[in-house]
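One chain follows as structure tokens, the form predicted alone.
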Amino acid sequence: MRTLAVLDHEDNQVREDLNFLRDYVMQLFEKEMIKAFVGYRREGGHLIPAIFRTIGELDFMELDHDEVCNVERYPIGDICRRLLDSWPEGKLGVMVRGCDERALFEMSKWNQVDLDRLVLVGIACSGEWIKKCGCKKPYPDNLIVGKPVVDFTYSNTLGAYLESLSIEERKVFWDEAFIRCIKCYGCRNICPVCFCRDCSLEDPLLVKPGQTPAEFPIFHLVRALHMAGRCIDCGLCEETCPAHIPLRTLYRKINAIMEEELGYQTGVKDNEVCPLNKV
């Protein structure tokens, strides 16, 4: 049980973090470095992404310290893409976690966002969230709020288990997983790097309309191939899937192949472009 002294200390830390976050964003507004800020606000008992257009509106960014580090996850990269497409001019500030930052880095290489029009305000994920998520890099490069947790062990337990199986046993595993699919398209819709205007998953020559589950294994393998060189391992697809299909394990395997065979890592801010993104 935590003592009152510990709680008082934590409350003080909460105020310091929140004040620092607001002060930092206020300075971005005052120095005219941004025209608006994409953060979070409480709506109906939930935290949802919101756009703040003035300093005064920042008072509605009502987060406590735990929420800053454990904020509910959304496809922030895709939200930024849509805002930049419709925003007339100027830069947008945006609160990002490590996975959000990786998504934006990768999206910029596919010409989906202009990083020069974004000011990233990084928040570190908490140790509790890291244990739940298993992210390789749970903090952004431009870290503003929170302490980066670096002393954790990244593990892909399910992936390692599948690697120990024979090809036939793996097929049985994925047969049982994919047969649960209700073809809701949640994995595609939540993904920040699913940005094709014409989706192959809606091509009647590949995926038969109205058939549930989709004919094995074409639906998920088509999407897995499209994730090659794009997936930034945020896990939103698996988190969203109502059938609890371990999609993240599948895409992690695709990422591993990309790195081993083509030497490409997704979500890294460098001058490397995915070999599959070259004409």
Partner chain sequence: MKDFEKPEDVRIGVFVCHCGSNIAGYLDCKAVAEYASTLPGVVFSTTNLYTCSESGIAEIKRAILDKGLTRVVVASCSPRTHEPLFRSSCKEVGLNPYLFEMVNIRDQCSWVHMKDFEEATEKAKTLVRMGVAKAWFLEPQEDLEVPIEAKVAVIGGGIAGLSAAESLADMGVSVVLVEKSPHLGGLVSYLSSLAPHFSSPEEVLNPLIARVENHSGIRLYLGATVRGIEGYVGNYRIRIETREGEELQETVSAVVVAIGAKPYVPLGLYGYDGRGIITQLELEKCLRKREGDALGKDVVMIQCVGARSQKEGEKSYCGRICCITAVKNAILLKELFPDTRVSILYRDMQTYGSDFEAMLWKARSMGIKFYVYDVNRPPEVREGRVLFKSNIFSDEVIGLPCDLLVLSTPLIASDDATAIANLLRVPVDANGFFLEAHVKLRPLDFATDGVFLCGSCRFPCTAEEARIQGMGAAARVGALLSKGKVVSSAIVAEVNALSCCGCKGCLGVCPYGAITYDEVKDVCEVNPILCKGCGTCTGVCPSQSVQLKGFNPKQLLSQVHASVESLKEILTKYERI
Given for the second form:
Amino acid sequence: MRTLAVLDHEDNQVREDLNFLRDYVMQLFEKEMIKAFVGYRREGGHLIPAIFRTIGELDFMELDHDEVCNVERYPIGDICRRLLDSWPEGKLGVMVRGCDERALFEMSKWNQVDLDRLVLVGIACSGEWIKKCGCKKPYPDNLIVGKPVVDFTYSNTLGAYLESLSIEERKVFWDEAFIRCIKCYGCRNICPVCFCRDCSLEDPLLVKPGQTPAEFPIFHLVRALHMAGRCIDCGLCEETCPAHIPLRTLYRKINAIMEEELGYQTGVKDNEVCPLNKV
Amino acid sequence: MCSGSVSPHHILRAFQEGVDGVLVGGCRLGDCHYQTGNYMTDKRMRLLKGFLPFYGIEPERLRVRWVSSAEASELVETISDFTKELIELGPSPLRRSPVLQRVSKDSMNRYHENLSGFGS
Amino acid sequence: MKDFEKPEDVRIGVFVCHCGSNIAGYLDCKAVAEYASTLPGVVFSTTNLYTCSESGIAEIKRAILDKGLTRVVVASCSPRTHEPLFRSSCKEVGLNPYLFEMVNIRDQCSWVHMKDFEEATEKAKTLVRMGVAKAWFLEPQEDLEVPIEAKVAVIGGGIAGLSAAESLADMGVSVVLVEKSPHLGGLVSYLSSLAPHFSSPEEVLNPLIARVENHSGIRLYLGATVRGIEGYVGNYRIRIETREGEELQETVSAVVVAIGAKPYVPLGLYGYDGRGIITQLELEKCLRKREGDALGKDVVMIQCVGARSQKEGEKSYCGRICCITAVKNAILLKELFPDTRVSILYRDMQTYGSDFEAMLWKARSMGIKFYVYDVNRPPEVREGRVLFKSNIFSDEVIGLPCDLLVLSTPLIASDDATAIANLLRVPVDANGFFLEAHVKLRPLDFATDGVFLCGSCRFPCTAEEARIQGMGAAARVGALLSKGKVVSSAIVAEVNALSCCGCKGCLGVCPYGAITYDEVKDVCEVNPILCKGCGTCTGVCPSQSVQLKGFNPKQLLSQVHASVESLKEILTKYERI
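Rather than the form predicted alone that you just supplied, could I have the structure of the form predicted in complex with its partner chain?
Below is the whole assembly, all chains and molecules, this chain first.
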């Protein structure tokens, strides 16, 4: 990747012009580094992920930086996994935000994607969105487009507020949140790291079937435990939830414990696997 | 069968059904009949024990104890002690405050009030 | 998606055992059986005086046939002792043995709640309800059969190991014999004579060693060390470092541990110096060389030196064969040098069995003197005399002249015992001797399948006993190998290839390396022979795709549900909710 002419360009400053991306992907095609590229195109007024197989098709690629990062968010990791599975040869280029990349790193540790078959083209999230989203690392390692914003403070205000409550108050808070659940499974379906083929949440002996709200707290606690060592805090679940359940806060907690107790951080590219999965 | 076969699912299900406490027992660490199973139990239980209070279940309600098969009196002591502690704690919060049946206006308002200002 | 339907053909029979008064004395068995009859799926329930008796078993069989039972639940004692019996009884009348479930109301109810009849009864009901709930979801299973090769490793080339190796080789079994020292024979090769018939050790050992050395079925590794052992019955892989420092591997079906013991050296006791004050083994070495005249006219032996003692560094157990050794050596001395005066100071003479007892009387008749000493007032050695108070009722001090003092010390565990125990994952006792599976029922087996023991590594024994044990261990191995296969339990983990997503979580936690990943199918797979059924993998799988047969989520979660339902009933009944 680093050998590409474009990257040798001395001007390493802001590359906000998203047309730059188009040139970049074009070169990936020309150098035969990828067979296809997952980017975005506009459909009915919305940006949706799309697969581009030729340089010609790149004309249809839409590259609105703000929309890609802020408004139209998709589980790119999950899309990549399915594409790689159904298309067993060649490399796939893919445009990733920080969270998409974290998801792919984590998925590779769980043997769900082969990073060697992916060429990551990273895009940094913009300042406005960063504040709203509040993730720890709003830019990918493989940053190609945009300027990484690093001078922001990660805050988990709701989490901190809940920690300040008494245990009884916390239970009331969560019960009031969980009772709103309409059991749409949106949190699970959108989740890039929910890759099980058979979901325990649908086991009638574990979670009572045929009722809303979903039997709680077990539905949410089981899902939270499954997020241990997996959730990369992309926030798609919370965004998807029609009942406004602050799921991210729940999953942030389990992974904070994971980091404190077992020393594992999700979404990092290294040789560690989740401590629950090894002796 | 090893304590390593205890899935957090079983424990969560037991709490959901309304038990006041769950005791997970295994061989002493380093002395596992199945070599390393109890180290896995240890990891899972530390995670679960840390997480339960964030929802609202007292961590004391989940006790993990390593005892060998030759330590009958220690096991008895553990169980008696745990029972005593659970009696002091009272019924499980999942049993104490029966599950809200539907969303009351009050709780809706309270919920929104709580969430506003957190931006998520 | 998941099958929530309970199987339709469920007809459960419940048998509640009185165990005489062991259970019925502490809880209401009849009430438990009546309660069981109200549980869903139960079509028959009864009590038995002894369910495991011939009539109890007959009743189970009759009920299976007459009532068409498809599941059997017995509420009695520990599955560790009785499950195999009940399972095979089911099998005899055509019911798959894994459709049997056992509830332990003796240990868990009548024993631990002995003082509360009502409490014990309620708990028994809860446990039976859990058993019945699980029985609903039991599935028929088949045990696994794996062919095994007739090849065995014997560790230790003393008389026990030699005897085991020879017997096995004579059965046509290939034997790998590993001995740490450069020569065979062990402790026996240092002895002067063997009790009780004073046979020559050479006459016993040399032909045995020759047969072992020349046996085509025995491969011998002398001066070799066992560096590693891995595997399971039918497939133990042993890493051996040879005398030349080369490392090689042998694959065998079973292992016999015969590493022997070593003598206790009584440093600091009675002025032990290895010259005028020596141990029985050192005396034997002298007697072998017939160096008797240099030994002196007056010989005194002290028994229980460093044994049966609570002092630090000494052994608390009885050395078992030291009395026999002392008597034997005293007789030898007297026969070789009739003028020698031999005295034996003892606490209790343990010359068990008619032959050894006869030896003791022979010694007495030869003029060997026996004196009791008081453990609280042990003998003292001063200026060539041994002083002691002979009678516990008097303070009279007896002083024996002493040219040679012989100390009878016990055999202690070999230095290698702990290392071998760790490699094989078998237990040793507080003194470092190996622990057999059962002292009476399985004295030459370890609890681990395919590992056996014999000789003084089990506990100090005579050469004759070591040989008997060696041959006995060989017979135990023979019984295993003669079947040509091992039957391993059906209770192993299994991956559902349809729902497994190949995340390898289970693979990473398996202590036995029994799980592999199939690249092509993108799923994990369990090798049922390597799997020991611990279930550690099942605790990690988020999609419950890897399950332990006989302990699957359906079975366990239905037990959780049943227990809580029952507890709620109890709370309501006693108005404690």
